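Shown here is one chain on its own, the form predicted on its own, set out as structure tokens.
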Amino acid sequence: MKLICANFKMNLLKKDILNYLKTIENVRKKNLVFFPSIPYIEYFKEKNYVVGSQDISYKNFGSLTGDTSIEQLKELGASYTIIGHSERREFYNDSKYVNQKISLALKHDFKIVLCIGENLKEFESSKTLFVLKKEIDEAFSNNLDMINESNLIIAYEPIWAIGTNKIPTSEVLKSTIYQIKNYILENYNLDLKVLYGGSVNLENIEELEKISEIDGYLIGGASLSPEKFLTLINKVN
């Protein structure tokens, strides 16, 4: 069964969350992970959903105004975290903290969704694999002894596809995800699952489902409407 991760980003208010939970109350829970804004993590946990944080601080505690520590998130009920999302890398220079965040998350028994992806210029210049390998190497450095198939999942999110309704062709996706898996297997002896993220929606999910290399999805905008999200996940095997 494929893993489906719903990343709400900085969206929805309390009334929306309560309506969301009411709408999806009969949905299967086994392969779903929700990543709401931090104030709403407990709402999902109370309904016995698996829940994660959209990011963590690179330090456990300290004078870091605005950060949330992994121990605080654990108390709220989170057991997953997204690390290295392109928005964090672009707007908060997060690439330099990815390695530390992974180390901290693994030490606290969190499961990690590690985002990697290239921008449009890099894609058009045929530098996709160079960028992906670099991000993988930077993330795995010093953490390899703690990473295993059950605690780290790769999310391939081409940056140019996020929120644009444009996605790579099936041939490109199939090849890229195969090469991600093969690179990690050959260089780190790990057989990791790879999710796809970037404008996953009702219009393309059936085509994406034909790509056997995809182990699940990290879904942004299409997860914000509970009705549309229910329809979408029912199309995933």
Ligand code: PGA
Given for the second form:
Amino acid sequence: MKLICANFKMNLLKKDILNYLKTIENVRKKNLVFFPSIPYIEYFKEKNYVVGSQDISYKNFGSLTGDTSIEQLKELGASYTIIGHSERREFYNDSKYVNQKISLALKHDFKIVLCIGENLKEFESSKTLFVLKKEIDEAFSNNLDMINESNLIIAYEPIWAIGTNKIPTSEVLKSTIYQIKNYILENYNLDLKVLYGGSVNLENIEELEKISEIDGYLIGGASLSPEKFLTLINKVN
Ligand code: PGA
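Return the structure block for the form predicted together with the ligand; the form predicted on its own was the one displayed.
And the full complex, kicking off with our chain again.
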């Protein structure tokens, strides 16, 4: 069964979350992880969903105004965290902290969804694999003895596909994900799962489902409406 991650980003208010939970009541909980904004993590936990944070602070505690520590997130019920989402890499200089965040998350027994992906310029100049390998190497250095197949999942998200309704062709996606897996296996001796993220929606899910290399999805925009999300996940094997 594939892993489906719903990344709400900075969307939805309390009333929407309560309505969401009501709409998805009785839905299979297995292999479904919700990443709401921090104030709503507890709501998902209370209903026994697996829940995660969209980011963590790179430090455990201290004078970091506006940050939330992993231990605080754990208290709310989070057991997963996304690390290195391209929006955080772009707006908060997160590439600098990915390595430390991974280390902290693993020490606290969190499961990590590590996002990697190239921008349009890099894609068009055939630098995709170069960028992905660099992001993997940066994330894995010093952390290798703690990473295993069950605590770290890669999310391949081409930046140019996020929120744009454009996705790579099936051949490109198949080959890129195959190469990510192969690189990690050959260089780190790890057989990691790789999710696809970037404009996953009702129009393309059937095509994506034909790509056997994809182990699940990280879904942003299409996870915001509970009705649409339910229709979407029903199409995932
Ligand atoms: P999207 O976002 O599905 O809206 O493209 C995916 C993501 O950024 O995780």
